[in-house]
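What follows is one chain in structure tokens, specifically the form predicted on its own.
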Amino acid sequence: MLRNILVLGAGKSTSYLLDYFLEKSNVEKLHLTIGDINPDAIPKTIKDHPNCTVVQLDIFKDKDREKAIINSDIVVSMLPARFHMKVAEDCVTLEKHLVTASYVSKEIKALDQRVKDKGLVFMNEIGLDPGIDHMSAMQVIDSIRNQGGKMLLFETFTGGLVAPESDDNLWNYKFTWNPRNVVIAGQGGAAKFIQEGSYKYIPYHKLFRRTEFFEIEGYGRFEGYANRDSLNYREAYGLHDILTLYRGTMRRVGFSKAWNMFVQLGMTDDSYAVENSKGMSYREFTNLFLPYSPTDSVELKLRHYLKIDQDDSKWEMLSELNLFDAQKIIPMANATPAQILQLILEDSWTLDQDDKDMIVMYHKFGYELNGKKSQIDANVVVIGENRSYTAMAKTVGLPVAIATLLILNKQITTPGVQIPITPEVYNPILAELKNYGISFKEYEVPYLGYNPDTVGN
């Protein structure tokens, strides 16, 4: 008897994830139904398969949703975070599992007892970031305490950059993910972390300018800054008495400094809209934030504005982007600064059909065993194939996609809401993880606590 797989939502990160299905149908007796508002964007080779059938739907058309979560033995939901809550109540409801790459909600949290009473798994954050630093984390810390071992440091950073050989602007950058959420990354508040036992906070004007470097050999140098809230795990790790806690987001050397300029021009803002955006040119858009002079020009402001030289490398960096183009038009009304901002830089930082992405993951452990300070070191580099099969793509799509097939299969049976940070989830999916390339290294080095080289104030 097939198993039906209902995957809701085919977009940029779906590709590794339908393939495994896919491959896996034959052997598993799997079934896949694929929810799409735009069926017609999927790839023609899914289409086809014969254990695969294709659905237009609309998340918000109740009746419609209701019908393929019914049919279904367990959803995957791959929709914007935002709509995660309407297919939650419908899965608790009608009793089916639930799978999803994004963060545990409020609301989803609050289903967990109801979850719980029917015996149904809903496994979150089982992605890249959230998810496979979740699983890489906690086995290495389960197995320090397994040996009575004490932690006392844990950093970790996570980036999706471009891979090397198709690294070509001065950024060192291409978007792998949602643009948006590079451009507006840091607001909503302070980034907060613990260093050496103090609280410490980071404003986000700040943000930019403190930021730790690290080398992953064979890639070179990489520079990492805090992500909003670093706290949000000590509780879900065990790490209630860690003296450092740090969770950040990688970047090549450089970037950070540059994208701070954005910042302190206050084009990264996202709370007002620019009430005449549409047919403004991106030079008009620069000079919006620039004071008015009679005879200076957009270039010579925006200089002696930021307080950068003709010949400095940044000033490279603003040229490149095409932001004094009088001739590039904005096609969006009332747009916010940030918005536009996106619109500019996916000019320049889309990815081209044959370019390669790569996702790096580094984490740093700090402990103490036998009255011995030790640190491990562990790093991940995925390469991506091209603009549809993406590092990316691989490193969200496959844990997702192990996860449904094991609570499937019931090899993870432990009911309620859930991330997957206990050895029942994290053990079968990083084993399968390893046959399809995405595996740590890990090193033993000298312990030396939180020590890192920082820029800025």
The other form holds:
There are 2 protein chains.
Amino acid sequence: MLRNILVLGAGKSTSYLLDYFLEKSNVEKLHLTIGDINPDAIPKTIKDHPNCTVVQLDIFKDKDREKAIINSDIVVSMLPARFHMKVAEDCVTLEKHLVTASYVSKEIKALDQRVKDKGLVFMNEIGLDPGIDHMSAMQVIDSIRNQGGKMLLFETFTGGLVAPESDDNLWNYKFTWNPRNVVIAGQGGAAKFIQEGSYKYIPYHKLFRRTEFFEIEGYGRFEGYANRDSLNYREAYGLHDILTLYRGTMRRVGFSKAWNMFVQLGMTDDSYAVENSKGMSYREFTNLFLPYSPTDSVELKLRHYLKIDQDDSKWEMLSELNLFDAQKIIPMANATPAQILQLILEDSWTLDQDDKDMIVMYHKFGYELNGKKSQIDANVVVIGENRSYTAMAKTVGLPVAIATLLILNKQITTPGVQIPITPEVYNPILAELKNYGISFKEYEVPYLGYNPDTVGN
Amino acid sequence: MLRNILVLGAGKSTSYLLDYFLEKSNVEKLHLTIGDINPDAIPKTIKDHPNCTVVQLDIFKDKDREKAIINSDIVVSMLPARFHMKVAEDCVTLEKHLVTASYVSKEIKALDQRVKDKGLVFMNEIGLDPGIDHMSAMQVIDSIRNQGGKMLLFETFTGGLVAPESDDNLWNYKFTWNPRNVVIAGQGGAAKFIQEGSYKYIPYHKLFRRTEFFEIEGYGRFEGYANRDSLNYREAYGLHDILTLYRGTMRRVGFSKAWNMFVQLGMTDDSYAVENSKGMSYREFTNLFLPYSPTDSVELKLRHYLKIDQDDSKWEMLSELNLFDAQKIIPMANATPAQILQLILEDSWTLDQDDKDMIVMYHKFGYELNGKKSQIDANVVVIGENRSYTAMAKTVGLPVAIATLLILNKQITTPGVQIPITPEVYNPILAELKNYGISFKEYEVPYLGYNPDTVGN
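Next block, the form predicted together with a further copy of the same chain, ref. the form predicted on its own:
The complete assembly is shown below, putting the previous chain first.
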């Protein structure tokens, strides 16, 4: 008997997800239905697959949505997170499992008891970050604890970057996911974490100067800056009294220091609309944030304001982005600085058709076992194939797809609104990810912590 | 026949206001009723005055509030701005005039038609800033325009400072008004203004480094940083196409650069609660914002982080505030960084009983008249008497009191929700303020603008 999978939203990040279902569709007896507001954008190879049906679906039309859901056995929502709630409510009512790669909202969390009562699995945060980070971290943490070890330190960094072979700009960066999230990253409050038992707070305007460096074997050096709340999963991971807990974002060395120029200027601000933005040149935009002068150039004012020496490579990084171009024009009216900066960056940082992206994830686990302190470093690097088959689409889409099939096959059965932090979930998914080349390397290294007195203890 | 004035809220800022009414009470046949939640705090000389009645009043008890208002001819609300609305609604219903020193909220503004229909005057923003700034600026602007002149530039700065004779700390600053407003000043969005026809935006973390200096004859040098929205009164003042419009806050030279240290550290943040704030030392608080080190001192970490050289006087300014004191303890639980910083600053910046404060206001008016560009600089300095009779209480309270009497005496009659920008209002009030020593000095100076080519044109 065929099992019906309904995928809502088939954006460009779903290539690997859809392929996974269709590849398995004969063996696993799957029928895939894709509901999308704009089905024309779905590739012909998908649409024409015998085990696939595509329907035009406006998620806000209650009747249409319910009809699609009622005919399915499990629902995968790849819609923007703010659209999940209507789907989730239908899934409870109509008794369907649900899988999403999004953060668990308060509203979704509130469905937990009803979801449990009906024996349903609502799996969330099962993409890359959140997703693979949860699973790979909890597998190591549980293993340390099962041996009787005590966790001292957990640091984790993820970056969506450009692969070395396609890395051809001075920032060593291209957009591989939602550019808006990159432009406003870190905003909305101080970054908070714990280091050796001390709480630490970094305001937004210092975030990109408080980076740390690390090396990934075979891929060179990277840097990491703190995410806004490193402590979010302290309870979920069972790390109540851990000394060091830090979650960060990875970039190539030098990116953050250069990005800080935008922060300092105020160009990443998303809280107000620029007056007369429509028709303004990139150069005029840059000048909004600099003191007035009837004679001095925008270039020199910026160098002086940000104290950029003549031989500072940050200057070439700025120039590469056409920030001083008086011919390039902003088309949007009433745009925020962040929206305009995004537009300017997209000119330079969009993947070409054959560009490959790269996902890097790096965990450090410090622990004490039998009186000895040790550390495990683990990392995974995934390189994309091209602009359609990105490492980002792979690392987000595959865990979603694998989880969906495991739920259908009753290998994941614990009901409730959940994230993938239990062995029932992470073991089979991480095992299957290995078959697709997503496999962590682990290294035993000396425990360092941040307290040199304890080295070698 | 006696006229009844109801004053709601008799905080420490009302000394001059209450005295003004009581001094005039026999000649002008006034009876003053003071409604306050805590009447015990009102000085005996006020309470015992034969023309004064004091009532204990909880503004949220509708019956009590209405009863107080119904027996009055005019209501003066010195309550915090968020409490004005209930009073304003009663005043419309019961047909009483209303005077406040607060900004016109949307809700109050929405009463305009009903206020006009009943022939009432709702006078707002009639304190110092807003208040005296509106009146003194509009008197000059109207005079320029009445001569046929065209406004090119308007800049205005106000500062609540400590008088030179009581200025005994390195910051040349003490709190003379709500300390909280000082700590969070400039937050909530970029500062926006126009210079020579160009919009300019300064993000919060750069605000205190984009100051300008000026000299007030007899009082030395000051600096000014931009207020959040300099353009708020562009329409109200009729300055639609002015080239330069800037509103700022005044401090003694060096304050802003030093204050910027708190901003850079993140100590002025009011958006989150510090974990375990209760019982934390001032030193531990400072360390929250610095990188972890098992060996380096908080002092050196801070100097390094903020690049404070050994001979930089900012260092003494910080040290003076006990920021590195491990004995001084924060008593509040779940306090924000801004609340904790306020506590620390209040230790050092509170006026002593005999300390005098100082209000400084400075306007620049650039204009073109008969083909010639000119500039008028105007300033006023007011020195307080002591901690009870402050220059702040005087400059806020007297305009409120004077306006109240003028409305009672039907010298201000134009009805509606308004601010003091018409000759009917500003002329008699500014004239009466002169009798109390609040008098602007005006200087004709060469028009400078920001465009040296036009100097002398």
